[in-house]
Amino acid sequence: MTTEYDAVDHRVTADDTTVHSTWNNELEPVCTIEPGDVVRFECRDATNGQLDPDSVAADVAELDIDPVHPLTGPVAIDGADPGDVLEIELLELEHRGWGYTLVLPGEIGHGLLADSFPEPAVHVWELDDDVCHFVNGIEVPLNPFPGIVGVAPAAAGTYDTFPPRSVGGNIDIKHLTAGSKLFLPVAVEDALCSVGDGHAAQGDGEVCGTGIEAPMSVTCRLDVRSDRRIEQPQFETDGPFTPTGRDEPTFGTTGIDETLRGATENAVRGMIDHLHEERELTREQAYILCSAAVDLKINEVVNAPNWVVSAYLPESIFPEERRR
């Protein structure tokens, strides 16, 4: 666990004065800061406060999802204009010492394989301070970073949290990492930042619809830009790009098909396979590994009629004897 970021100008709680799960550009926003401010925000878990450490798959059932994702804020930059942006420097993720990894219900239609999966599951991981322990000996590394970071939209009235959009929002973009930064165009005055949807880890492609979801705070440093004009998100990282930050054995399994969906599904579907029959898990616990930990790539859109996607599995997170 990381080290309170220590010259914080403003402290943002998560109580029901400062958590909305909506965007909406009419709402209050709880505090107004100077551009170059660091704001914490505290952050609750995607599913607001309703599983916690002892959650089992009948508390996934009874889920309401109207609730999520709980975002903190909105914080207001003062003098911030439409057609800025605003850039977000982020400085330290704190988690709680644990996360979750569930499956909805495939009724529900969330995830990448929901016919497939018809029955609720959920993993709850303990969290060290660098290593998210699953089942079999197998540790995901720890590398926290928020799913939601947005600013108001333009338009009035009341969005879902579901959706990505051009202002930000649930991009899960895994390497936004402590020492990224994020640049969003600006929508609305004074920009509105909401931030949520803290994961402790996440494979690129989040295919069951979760990562490991964590509560945690999220410590980032606000600024103006009016020197810059971009119409959809951009980002500065260095990673990690693999679970352990370097090059590593990987197992990759790959999905051909005239659509990229189609191409994504059967390179999971694969997975999901190798990991039940080589490596000793169930498919509810190999659909899960997946979205914490199996990176999707897309190899090749040039070749008409079809896509070429591909799943890496680091060899990393097994134990020794585990590997291939």
Second form
Number of protein chains: 2
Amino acid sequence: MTTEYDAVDHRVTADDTTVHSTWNNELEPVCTIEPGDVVRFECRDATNGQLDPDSVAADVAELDIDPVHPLTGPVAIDGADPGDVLEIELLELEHRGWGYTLVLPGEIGHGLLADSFPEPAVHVWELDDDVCHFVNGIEVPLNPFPGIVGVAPAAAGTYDTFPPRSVGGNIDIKHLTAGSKLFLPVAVEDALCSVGDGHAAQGDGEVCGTGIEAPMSVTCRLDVRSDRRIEQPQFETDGPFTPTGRDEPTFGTTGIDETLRGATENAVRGMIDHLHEERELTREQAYILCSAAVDLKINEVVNAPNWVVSAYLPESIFPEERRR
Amino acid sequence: MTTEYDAVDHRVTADDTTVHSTWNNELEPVCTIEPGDVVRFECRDATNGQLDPDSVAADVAELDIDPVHPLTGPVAIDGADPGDVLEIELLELEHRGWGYTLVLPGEIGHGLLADSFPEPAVHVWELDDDVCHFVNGIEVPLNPFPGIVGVAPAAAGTYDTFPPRSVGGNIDIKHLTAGSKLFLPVAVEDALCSVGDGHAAQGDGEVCGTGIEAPMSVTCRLDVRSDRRIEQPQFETDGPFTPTGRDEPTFGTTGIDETLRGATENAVRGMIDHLHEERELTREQAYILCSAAVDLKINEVVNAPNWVVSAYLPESIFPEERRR
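How about the form predicted in complex with another copy of the chain, since we already have the form predicted on its own?
Time for the whole complex; same chain goes first.
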């Protein structure tokens, strides 16, 4: 948490002149950099400071949705042209010791199983150098990444930060940890890259609608590749593909349905039942843990008319005496 | 390949009295076992002997769909009642030295991108003790599992083997390797378990419609759990979650779309483009390799209206000089 990457060319703080909560290709760049420069983005938490380490469920119910997803930027990369590829090499991610996972109710509820979880809930995680602390001794390994990395859209106008798009944005790819590279298709001159929505860890799917949301600094090298053309994001990563970084005992619940969405819902419902009935968690805690640490894999998408998605729960997040 | 699990209680050969290509709860059991017994199922390849190690694309075009998915069984488990859980502990899987991956055309075409691949194609894989051999020195680690494990459906009648259902069947969960346990909800008296569709390896998704299909024997312990109730399959596994069993360099292509299906198609199209343009494979070879070795993860399914699915290509399957 304390060692800053030592070759930062540009520091972008998070203040009223650098934070924006919508995408728009007419936003004034906060700075212009040369390809290959290293930028340190200070990023606020996803609620833009509406929550703190003492927040409780009642605070979640009062959240204002408009300031959500404060992004830091945009940074202009000199010489990036539409059709080029912006290469973002993630170098260092530093949290501030805490984060939260929310179950959001009502109009701003956007979890996979929003209809089944109408009440707000929150878990505030204490983060240390290695793990994120949950209840009952459960520890989710710390694997920070930016939930949102994007470049400005080609089309004029203002765009919501919630949906990811071909130019990136809210892609929530948990494997974009330090050491990874993300490639985005540049849509406007100078690319205009913004970063935010730091996550201390997340399961594939982010099923309750939030990862382990945490204020964070994101240090990355931004470079331009004129030799490639891509339609949607690509990346290089070493994982982690399991919490321990190696094969480990894992419990799976399988969802089978005529849509991938339905199969996903079935798999997650099965996992919540399991966590509630056999692992001593409330349903809200189970939903939150799924979002923070349970992965979703598409097992098959070709055996019409039914597809298979499974949810994968690693045993290593439990204290040894509670593992199966 | 040669060491048979040494405590087999029942051997079920694959012959006209034990092989069936549809599900039906009135099928006569081939044997009745006690809970906890070990059964060795001999399983034919998915085409039921229509292909052999010398088969070429023209043979694929001539395939008869009716005999596809010859299953071995059913085995009756004494005392299994509807509502119980059948526990299938996978002990040993033995292939016969070869397998194949098909791109199926026309009426029997069922790949994720069937419209883009109207011509039949096949790769016959030489299998050894550790790897499955592809072109250009590419080696996919051997991780055999049964594509189909199921129990008889509750409803009377004859059912196609292609779609998986809540009682299992064609679930194609690549992590059901030796050492894993699969749990299925029992729907009829004595459960009536059948097994088939051996795969020497497969990527999550099985995107071209076939894994590395291989004749195989499947040895497993069948037990009954009356203390649990499940709606759809569950399992325990140690993976492998990557080809090497640990974190490793991986290239990803991301698909973003308003449906999980569309996002999956975009991710796989991006990977096929990559394998064709940067890895010296034909498009058919690329599609086949995706089905055999590329994994699909749901990155987020909550940022409406766009979901994110990525395809993950491990570098370790390439010869060292061809890795990025």
